[in-house]
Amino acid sequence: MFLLRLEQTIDRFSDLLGKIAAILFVLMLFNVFYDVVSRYLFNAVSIGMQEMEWHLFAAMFMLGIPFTLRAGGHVRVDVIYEGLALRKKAWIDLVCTLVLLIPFCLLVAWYGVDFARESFQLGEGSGDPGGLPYRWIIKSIIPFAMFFNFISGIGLMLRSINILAGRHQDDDYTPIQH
């Protein structure tokens, strides 16, 4: 039961990241609306607001990946996968998580830390006048998001182990609780 509770805890964490990504999407929507209105109605252009659009998009995308993984919306060959029995799906998810997802997350997080640290040490900011300072903030989302994706991958791995151990009996098991 410990593994089932741990899986559920990680799922709740991934759901929280999905909610944060949704909030970032709404903020990005307001940012784009403001930028378009100010540009076309008032002929005022803000480089900082334009850069904030891609900062919000990058954060939304990177923090939404763990939720997407938890919800089963990640990329795989669904033509083959969807027709398989639950136990075969669990084996595929387990092996692919161990062989592909976890090493990828660790590799990107490892290099992402240096990427963000170098940006911080250089005091990197926008190259455009009026742009956003502190580019290290958006760059630091890369290792954090990969760490969160790693945690969500552990949740997927635990789900697979729990299925193989018989703790998820329903063939229509869906990881998202409505």
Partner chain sequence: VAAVIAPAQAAEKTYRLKLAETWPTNFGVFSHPAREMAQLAEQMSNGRLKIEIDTANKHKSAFGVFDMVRAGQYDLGHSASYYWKGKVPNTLFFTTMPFGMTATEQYGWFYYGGGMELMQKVYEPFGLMSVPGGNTGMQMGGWFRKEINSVEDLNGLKMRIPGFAGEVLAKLGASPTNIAPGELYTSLERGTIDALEWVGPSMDLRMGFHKIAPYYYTGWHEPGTELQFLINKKKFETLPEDLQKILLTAMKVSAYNMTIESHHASAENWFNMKTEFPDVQVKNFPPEVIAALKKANDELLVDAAAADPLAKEIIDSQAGYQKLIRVWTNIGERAYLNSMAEE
The other form holds:
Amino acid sequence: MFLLRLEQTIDRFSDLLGKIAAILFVLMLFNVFYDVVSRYLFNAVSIGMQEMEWHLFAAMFMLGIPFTLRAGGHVRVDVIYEGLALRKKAWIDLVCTLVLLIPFCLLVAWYGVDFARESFQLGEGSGDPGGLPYRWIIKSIIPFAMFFNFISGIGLMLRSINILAGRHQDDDYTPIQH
Amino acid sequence: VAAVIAPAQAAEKTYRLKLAETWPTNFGVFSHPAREMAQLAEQMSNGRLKIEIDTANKHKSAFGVFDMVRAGQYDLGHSASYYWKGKVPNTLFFTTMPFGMTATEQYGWFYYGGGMELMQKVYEPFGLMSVPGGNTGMQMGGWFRKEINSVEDLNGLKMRIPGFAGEVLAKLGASPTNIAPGELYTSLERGTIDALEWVGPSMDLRMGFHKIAPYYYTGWHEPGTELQFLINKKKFETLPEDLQKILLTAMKVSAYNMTIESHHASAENWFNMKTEFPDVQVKNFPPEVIAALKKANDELLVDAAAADPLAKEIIDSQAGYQKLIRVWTNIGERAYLNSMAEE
Amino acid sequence: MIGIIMFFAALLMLLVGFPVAYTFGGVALIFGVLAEGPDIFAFMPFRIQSIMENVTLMAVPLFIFMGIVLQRTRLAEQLLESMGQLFGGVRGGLAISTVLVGALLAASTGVVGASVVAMGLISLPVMMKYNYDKRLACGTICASGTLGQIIPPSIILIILGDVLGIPVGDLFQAAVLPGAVLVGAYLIYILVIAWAKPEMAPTIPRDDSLNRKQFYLKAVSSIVPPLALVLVVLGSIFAGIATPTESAALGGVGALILAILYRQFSVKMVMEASIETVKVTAMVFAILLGATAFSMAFSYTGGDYIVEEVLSDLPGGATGFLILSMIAILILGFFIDFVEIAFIIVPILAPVADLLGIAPLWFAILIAMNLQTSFLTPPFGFSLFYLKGVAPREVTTMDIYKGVMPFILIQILIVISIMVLPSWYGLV
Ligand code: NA
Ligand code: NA
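Starting from the form predicted alone, produce the coordinates for the form predicted in complex with the partner chain.
Following is the full complex, with the preceding chain placed first.
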């Protein structure tokens, strides 16, 4: 039962990322809206607010990717997959997570750490007047999101293992749907 | 026998270097220095230096060139120093400055006025060397949808103009605006922005701005934009001394050639533009506006100098050299040009 | 050589059914690391950063949100139903409405993911409800959602303008007629297929309880608000209020205002819609991340040189060259990203075209039309993945692949017509 509980914990974590991303999206929507209105009506442009748009946007989709993995929202070519039995699907997910997903996410996360650290050490900020400082914050989203992806991938693996061990009785997991 | 052959083999060893450009593939004159440099270096070294060039279309990170060369993912870069202002503020000064030196004057500063030493002082802590990489020459002040007749006309002016020059304009009440390059045309056409600054005649014509903005203002903010070759210092030091010399010479020659080519291309493009689009109105900013811009610029430089000792050293060096060489420019070229009727 | 093996490996791995994004990334990792060592992945953060900073891509979540809100409030459904009913006895009214709405969205964005997903969310459920043939529905949505590439403003045209040295404005102007012809051709195809096979595109039954006046009143009241929203989005660009990307935010906020007016607004609804937006957006961007890893491994292992070599000497005179280069682009479009094609392949072909006296504008529009097709071509057509990502479960990848075939054929026919009749299109 430990594996089942671990799987559920990871799922909850991924869902939390989704909620954070959703809030970031709403902020981004109104950020862009505000920038348009203030520029058109008041000729007032804030480079910082303009840069905030893509900061929110980037954080939103980067954190959204691990959440979407847990929610089964990533596209699959289901020409063969769709017709397979639950156990076979579980095997595919288990093996591919191990061979494709985990190494990819970890490797990118690994190089992402250096990438963000460089920025931190340089004290990098925007090159434009009134732009945002602390570029390392948004750059660290890359290693963090990739690491969260790895964790979400572990969740998918556990799901597959639990299916193979007969701990999920029915097809309560619908990978392609939302 | 082995002992005799070994040095000969070492001399024949081929060094392969990888260069990352900030520019996309086929970016006009900007694309030429790196290629010419690579070719020259290979020929002069009798094939011992081989330089492979990746454009931004390959590495996908136009503004990652500094980091990539620094980290050794690339050995060399071709870019422009002011792009790194957000990372290292003092890199700003080695491209061009509003109301600063012309290309020729600035080369004087680089090679004989202490500019090169100051540039290395800025780049050294990051394991990098930077050398001049070709000059675009005078850049135009940008495309405007409305005339600028007074300082008041700058108030609330929405202009796409990045960096330091944007800061200068902001001081006079303008609103520098970020617009994605892909949306510049639509934004200017529709009046989402009132003005923009792009590159110079050749690149501007490719974007078609002359069809949607009636006024093309002459330059003030980039009197001589110098590109740069970036060199990973550690890698550079692994090269035998003769190859180091060859590399630097190839860079200098190709930079020189780009400067000339750019001057030529601008002249040609200007002629074509005037022939094909006689409606484009070329304007100078009125003296009152120029004076206000200059004042704002000077104030910003004072602030920058107060904030950092090395910045002060560079600003003082540039101002001192400009004062010295401008006297000669005035006696020489300015007097000559003034003495002749405009033809 | 590695590039080619890698391509086929990705193809096989995709068939296994693991998510597309991670399959691209994983295959890139295996081949990239085997050929060049792990350090090749030090480039990945830079490439990801470029996607993160690409503000034009912000249109994707913004349009998706607008689509989702319009769908949740049933405003989109009512719009399409009413438009469909207005077409009365004409079969295929729903598909025709889809193409028309798609064309309108296309005029406000140049980002394919944005419009395909928005159209998929808005119109696929409605077409399914009225028993449309799944394939026809999917094909219609993919094709009309991809129109954004040829109908200005468009990213492909901007890139081509840059690469070929043609002013963007000229290209935008030149693309209007071909774009309109393409829309017309889609409409004719739908009319013909609906007439020949009525079961594929049934008419929407009118509500018999309404008299004529009530019917038109209802139609107007359900068509006007969402259509006005789309027009506001478009209008904000033309009036100089917003850039194309920003206009999508006006659409999102506008959709929320409509929801308030129709008393369907609640914080819960907004949160649910934005979680849904995150999910669909992440699906799109995960594919972009996987694809950038894939193209990185492809080009750093020498794949771009292979492509260059094949293309550098195409035989034939002007006509032969045009035909061969279009076929080459079409085939490469099956598996290479359009940006790569524009930057790597077009510069090889352009000087030859110039030498043969082929007008650059003509050549550019041909390429743009051709590249637009590449979004639709299986197996790697991005539009197909995007639609799959928002489609209901009973729609399979195969349905989408098959559904899009007739539309690919139409596009090819239009490309041929531009090739044969450049002067009619005003391109020479
Ligand atoms: Na478009
Ligand atoms: Na394709």
